[in-house]
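One chain comes next, on its own, written out as structure tokens in the form predicted alone.
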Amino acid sequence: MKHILVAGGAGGVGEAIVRALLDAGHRIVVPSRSAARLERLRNDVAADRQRSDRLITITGDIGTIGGAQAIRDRIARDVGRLDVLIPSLGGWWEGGLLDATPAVWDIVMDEMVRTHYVFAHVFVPVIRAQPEGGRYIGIGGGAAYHPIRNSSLVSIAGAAQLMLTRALRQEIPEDAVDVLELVVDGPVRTRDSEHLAGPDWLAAAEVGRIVVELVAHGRTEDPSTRTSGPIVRMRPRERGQGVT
């Protein structure tokens, strides 16, 4: 059993990752500013006492240095070690690039880039200081590679997020922290996007299954993925293939 911090674990894709990791027998810590989202997550696993006992939720703001440090200190006190860090952080924005005001730019970059920097800044030193090291698995989207019309800021932020992960990989010895990035190269069907999902959308549970493999082995042999160094990309499904 590994001790895993999933930032964004109360969000759409994040909660599927949390469920998959709990099913695999791990102990999971999920912080969120939203007590309501954490309660929804806890209600999902409450019927299973063994899973419920392995889910630790913390109300707090992991997007600020002070908030992240407070969460770090509580984890050190109540949980102990951390073996794996998984930032599943981000959001969405629609509008033309030149229509975005500087204030909107700041909001999107803060939510989609700065939070990843704060997370890495506060928590990577925790697992790096452990004799056995640990693993960092960033979760990103295909917008990092492909500009999305009318969502340009998401693409720009996604590219910055991906480069942050690559920079971590370059700067930190692999025997201290194994840094990986899972790029979900297509839309994901979550409980909140179920009404919008098409037949070619990836199911959130599939993302969770790949994360479980990366946690266990640092790699995956799943045919829906392709790998380039530390970057693992999940391909969108062909139309008509369906999802589970």
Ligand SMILES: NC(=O)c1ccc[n+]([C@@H]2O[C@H](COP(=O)([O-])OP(=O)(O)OC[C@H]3O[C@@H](n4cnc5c(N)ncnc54)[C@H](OP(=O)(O)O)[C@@H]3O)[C@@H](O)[C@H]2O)c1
Contents of the next structure:
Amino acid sequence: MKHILVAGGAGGVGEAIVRALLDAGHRIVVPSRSAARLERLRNDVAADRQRSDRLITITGDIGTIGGAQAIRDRIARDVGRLDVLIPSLGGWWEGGLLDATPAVWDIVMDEMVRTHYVFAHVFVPVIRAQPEGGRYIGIGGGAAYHPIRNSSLVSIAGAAQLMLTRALRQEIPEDAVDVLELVVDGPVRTRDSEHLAGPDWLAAAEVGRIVVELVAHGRTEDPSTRTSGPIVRMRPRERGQGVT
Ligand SMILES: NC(=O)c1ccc[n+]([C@@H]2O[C@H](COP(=O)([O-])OP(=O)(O)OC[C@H]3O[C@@H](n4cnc5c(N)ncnc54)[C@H](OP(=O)(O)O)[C@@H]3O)[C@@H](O)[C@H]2O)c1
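Okay, that was the form predicted alone. Show me the form predicted together with the ligand next.
The next block holds the full complex; its first chain is the one shown before.
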């Protein structure tokens, strides 16, 4: 059983990751700014006592240095150690690049890039200081590789977030922290996007399944993925390949 911090675990993709990791027997810590979202998460993924005991929820803001440090200190007190860090932080935005105001730019960069920087800044030193090290698995989107029409700010931020993970990998010895990125290439059917989802959307449970393998082995040979260095990329599903 590993102790795993899933930042953004109360979000759409994060919820599926938390569910899969609980099913695999791990102990999971999930912070959120919203106590209501944490309560919904607990009801959705940990209704039984056996899972509920392994889900630790913390109300707090992991997007600020002070908030992240408070969460770090609470984990040190109540959990003791962390083996794996999984930032599943982000959001979405629609609009033309040149129509985005500076305020909108700041919001998107804050949600999709600054949160990852703050998370790495506060939590990577925690596992780096442990003699046995640990693993970091960033969660990102395929938008990092190509501009999404009418959502190009998401692509710009996604590319920066992917580079953050690659830079971390370069700077930190692999035996101290094994830094990986799971790029989820294509929209994901989550509990919140269910009503919008097309048949070609990836299922959130598929993302959870890959994360369980990465936690266990640091790699996957799942045919829905391809790996290039530290980057594991889930292939977008072709139209007509959907599962119901
Ligand atoms: N959804 C998709 O279709 C899809 C597809 C491909 C890749 N992805 C990737 O999956 C990851 C998660 O996306 P998602 O769709 O699950 O997003 P989501 O449902 O909006 O959840 C994102 C999480 O990020 C946290 N967050 C956002 N801004 C924050 C801030 N300023 N300060 C602190 N926390 C903040 C939120 O925490 P609170 O609980 O505190 O609100 C929330 O739990 C992203 O990297 C995204 O690129 C998603």
